[in-house]
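In the block that follows, a single chain appears as structure tokens, in the form predicted alone.
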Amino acid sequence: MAAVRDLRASEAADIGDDAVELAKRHLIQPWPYAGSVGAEARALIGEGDGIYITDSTGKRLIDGPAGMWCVNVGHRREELARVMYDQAMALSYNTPWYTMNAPSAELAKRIAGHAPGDLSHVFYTTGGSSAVETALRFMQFYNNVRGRPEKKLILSRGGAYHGSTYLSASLNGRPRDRDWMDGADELVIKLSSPDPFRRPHGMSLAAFTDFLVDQFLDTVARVGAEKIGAFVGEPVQASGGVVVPPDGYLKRIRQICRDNDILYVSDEVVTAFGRLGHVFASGDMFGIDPDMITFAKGVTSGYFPLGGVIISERLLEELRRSNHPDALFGHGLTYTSHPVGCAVALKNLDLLEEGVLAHTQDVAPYFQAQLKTLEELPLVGEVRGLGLMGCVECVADRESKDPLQLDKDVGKRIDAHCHELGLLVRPLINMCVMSPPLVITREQIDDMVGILREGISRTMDDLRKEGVWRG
């Protein structure tokens, strides 16, 4: 049996070396530097089950991130894996353009009953990129049939993520994210984020929020209600560092919008489907009922591309209603309401309601407050979150909450040391994100946090000796 694990090994280690070569010779990453596109290869991961991943040298670690946001319910489920062959057995695409198939309708039965207000309408993409871009054309084409062609201005936020596309990714307000790449700049106007961690010092948080709001208003008042037509915004900011807003900032938004005909639009790529425990957050944790509400991600659990954009059954009665009975919303996709996406989600679905739900919302407590227990180390700023979303900031100062000034590359340093461990991070700068599977029970988050305590003091040690940092 040794002499077949080790020959098992060989030749994972082979395939692992042909897969690198190759990458290196053929694969552009996504978000590569110039310095290096197109002729670099990552970890390389070979296989998963429940929160764990394996990756090429045989090595176990716990999938801090779930992949993206998006391994929800874990991987290597069988429910999840038959649903796809038998529906691709059955019936493996069929054209949106003329036709239609039934998992996609009954799904969106499903989603229009989960989501919040009169939100009951559901147009299918192939991720959460396309899904903001759908909202935001929606977005133009209604108040072009409503004969407002001026009122197009998106409002977006500091510390923003919302996608890759050419209008999507122009809402985003994280940094680097734009320095090199170009943008529909002249549609965007960026307020701040509502970070509390890195509000102005010595202001209160509800003098943050009021701030937050009269900066808001304040916007609108300047540049017109007559030519913004939405504002994006996510319920927690996601790959802006887990951002938690402070309470009551977002349904003061939402009014401000609706006194204003302004289009909220609830960006929950990443926290609908579980994340925050509900199936969507924007109004069971938050207490909004936005206009449109986008997803992707969870609601596949990510074994197959598929996302969307909810929207309010208000706006499709004004169109109905409208002057304009022939104006065509020009937009899809090839793999819009996709069979097979439609099905695994209807399934993932079925999971989340009978016990996932539950679940996330049993030991979000626990994951909170194990996570909190590493502000003890020096290194640690600040430790937020919110259901089974986590995030690690580290600073070089807690008085003056200064990023780390000689590393800006700490969250790699520390998810290197995790990885060797058995943990992997997702590393943004300074900061490392968590957000595991949502079948991670206590026992596995205690094993979590535990690896990332060791990582983060593991560097502490690297970062004195190198006299980056004293602490």
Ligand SMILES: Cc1ncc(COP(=O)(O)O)c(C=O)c1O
The other form holds:
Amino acid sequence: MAAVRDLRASEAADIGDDAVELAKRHLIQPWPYAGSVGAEARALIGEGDGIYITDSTGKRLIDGPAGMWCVNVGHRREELARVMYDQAMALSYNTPWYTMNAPSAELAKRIAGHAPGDLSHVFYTTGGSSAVETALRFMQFYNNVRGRPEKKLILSRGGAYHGSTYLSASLNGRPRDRDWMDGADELVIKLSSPDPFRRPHGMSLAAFTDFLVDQFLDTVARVGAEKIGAFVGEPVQASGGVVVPPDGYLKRIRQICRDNDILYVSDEVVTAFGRLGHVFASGDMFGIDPDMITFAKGVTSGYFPLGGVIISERLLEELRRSNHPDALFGHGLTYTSHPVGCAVALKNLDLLEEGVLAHTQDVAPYFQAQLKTLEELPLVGEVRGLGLMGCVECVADRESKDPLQLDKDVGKRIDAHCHELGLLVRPLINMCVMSPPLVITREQIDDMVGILREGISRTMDDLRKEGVWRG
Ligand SMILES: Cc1ncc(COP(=O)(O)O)c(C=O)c1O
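Could the form predicted in complex with the ligand be given as well, to go with the form predicted alone?
Next comes the full complex, this chain leading.
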């Protein structure tokens, strides 16, 4: 034991407690490349305040991605910190297996009040992946209890991101995510991404929508509705590059699901809790009433890991009336219904309702209009978005929409310049995704877009100098 302690002490002295060095030696960060596992340094962030974060060199940066689309009400909200402290002092944890706590019930009531249709009950998880996993396991259970054990296949789409647990990750459809990773492929059918920018050349938006709907119908006809349990889709594909689907598409898919007894799972892990100016976007923005909605991230503005699934009363009633009232849904997490998470989520919802949602609706058109001005730059193929979600997609050639030979680097190159200039960008291959804290002001939007413009201009200069792009 002493030897171990000595080793640790000398090790710590050796590396001077430098967090970056410690991380290189001991920390595995998400989405590492094989060659960099455990050897990579990422920017060390020490503080956050409002829309800003400060790195270890003291540089203040606009938090362009709001963490990971999650710090919705901004950093350093004393109200949230205080409620976490108070709840931890009152009750830090209780087992959800045999007991319950009041904040989780109160939050479930308020969430159900905001949810569309007959979504009435909440099952809490630890984040988005476990929320999607829970929705899918519930679909399997539901069909087992109904005597339809064959009805388990899941429809997902290109460009989708639904998580990093085995089943949720099997739904992912972004390039490269699955190149080196296994998945439950036998359970999943992939459809096309509803990405208008990547629709076939010359095809109208209406024709593209028809194509997507026909593909869905054809798939149901080919595979058989009796084998398909669920469709899972983000209202706006977030990590796939802020893909806003064509008008009417989601409603039509919802109807096909209803007609074919396929559960519609709306993955609102990113879009819920204010990102599009509403608590939930499915009903308020897209006019659909899913069978289940998954949420996470913004529910606590990232102050505590919490997620969940809201489930339709109709499905629960069917289970209650089934021939198997003793069938057990053998699914639960130690931190399901965590009192601290639910308490902070209640306070966060207060903040959203008391002004942050209205503010988001107010500044979102300005945010979109300002970002759109970046289309003046020849490296930019399209700027798109909705609410406070935006994406700048770079292309080598605007006609062919070629996403650049150097696609791996372009987002990262822009991010590196922007970091110098005071903005954290979320680089995604050839795209830069922007989703700042919802409390951002018009002046701060100007700063953000100004820095992004300069970062892209510097990247264009670099690419020209290197002779790899002639835009
Ligand atoms: C739409 C969507 N679903 C699920 C997830 C997974 O959430 P988590 O990382 O909290 O497990 C994410 C994460 O970004 C997401 O964007």
